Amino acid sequence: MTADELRNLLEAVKAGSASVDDVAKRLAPTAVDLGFATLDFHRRDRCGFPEVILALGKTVDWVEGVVRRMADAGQDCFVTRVDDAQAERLAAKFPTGENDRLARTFWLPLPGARPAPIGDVLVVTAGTGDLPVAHEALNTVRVMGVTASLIADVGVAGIHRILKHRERLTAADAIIVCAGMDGALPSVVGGLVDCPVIAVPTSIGYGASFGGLAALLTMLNSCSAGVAVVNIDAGFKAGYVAALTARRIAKAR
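Using the sequence just given, produce the structure of the chain by itself, in the form predicted together with another copy of the chain.
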């Protein structure tokens, strides 16, 4: 907000044409303090999607508490990196939620019908071992209301495998490419299309893959211009960025 806009707002308050409550809310968006967490219920307004919960490092009680409070506040609740103990608790307490143990995600949508998915995001993996990360991405795209589909195990050692999907690649709004080991696939995909490619390095590999570092560096140095990168194994983030892109495009249609 510019200084002028702020001043106009205050003048409106002074003149009584704007309510103190509305202006206060705008200037200080809601945040709910649970002691162990400060929930950001305003994020849906700012970013178009409620706060997503990262279960990593949280006790089972904390995870349950946050999900409960989100649901009570009428917000969709999506949790990533759910470990076995957390998943068991969530399944017991929120039986309508969807636990995906391959992707390690939990999804508790608001009751009621959801709008038809929009857009078109394609998730591609170089190998079979990249599938858990790919499914985290797929689930993220879908809970954000966007259509997502998968092409698995088409790494560059057999280059014809990806080339035969050219039609599907060029049709997508955004493409997510998950690859471990040499992380070379996004460079090939990026050279075939005119949409953003979100590359996800995975920790699949051994030795000098250093837990995905090799693939991460490959992707950051991609010789294809249209490739952006997210953290190692960050299927969620790739899904989020791709869905934001696809929603923007779909809304413009």
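For clarity, a rigid core is taken as the largest C-alpha set superposing within 1.5 Å between two forms. Owing to the predicted nature of the structure, the values given are computational and were not obtained by experimental measurement. Numbering follows the first chain given and starts at 1. Compared with the form predicted alone:
- After superposing the rigid core, the C-alpha of residue 18 moves by 2 Å or more between these two forms.
What I would like now is the form predicted alone, since the data block earlier showed the form predicted together with another copy of the chain; can you produce it?
Partners and other molecules have been left off, which leaves just the chain.
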């Protein structure tokens, strides 16, 4: 918190428009130690969105504990890579949350009305097998308050499928392209648009795809200048970067 923000907060208490509890929440420690996790409650102030929880490798009790503590602190809570046992526990303990088993995500928003979404992010997949990664990206964009839509199964094996969406592609603020196999689709899309294209190599493909490594190398070597690349199957990372981009553009407008 900057000096000006602190002064404004204290002036609000003095004027009666903010309570002591409000100030206590804002001035709470930046990190809270749960023993098995250390939560960063000021990440929203620094980065524009609260800490996101990676459920992979965590026990059911740990995931529930983190979600509960973040909810108690008045933070939105978004969890990625949620397995079946974790999803079952979260659905039972937080019935207002949104479980997406295709994307393997869980979303527990703050209660009350949310602002209308802004910006425009388009998620594109080369094949149907890329949809779990694409939906992780879609959900990430949406929970960050940005409009997101999907075009599925338009890979380069039938190039006419992506070309018929040319008008939609050129309207987006940022485009996420998820592709396995040869990973060629992001280069095609990058050559059609003037917005950032975030390429996500997926682990879909036969033996020589090496679990997405072949697609990753293709994307890193893209001739299209507007293509940037995230890690294999990193739908969350692509969604986060695309949402930040779209939010900046919306603010500039």
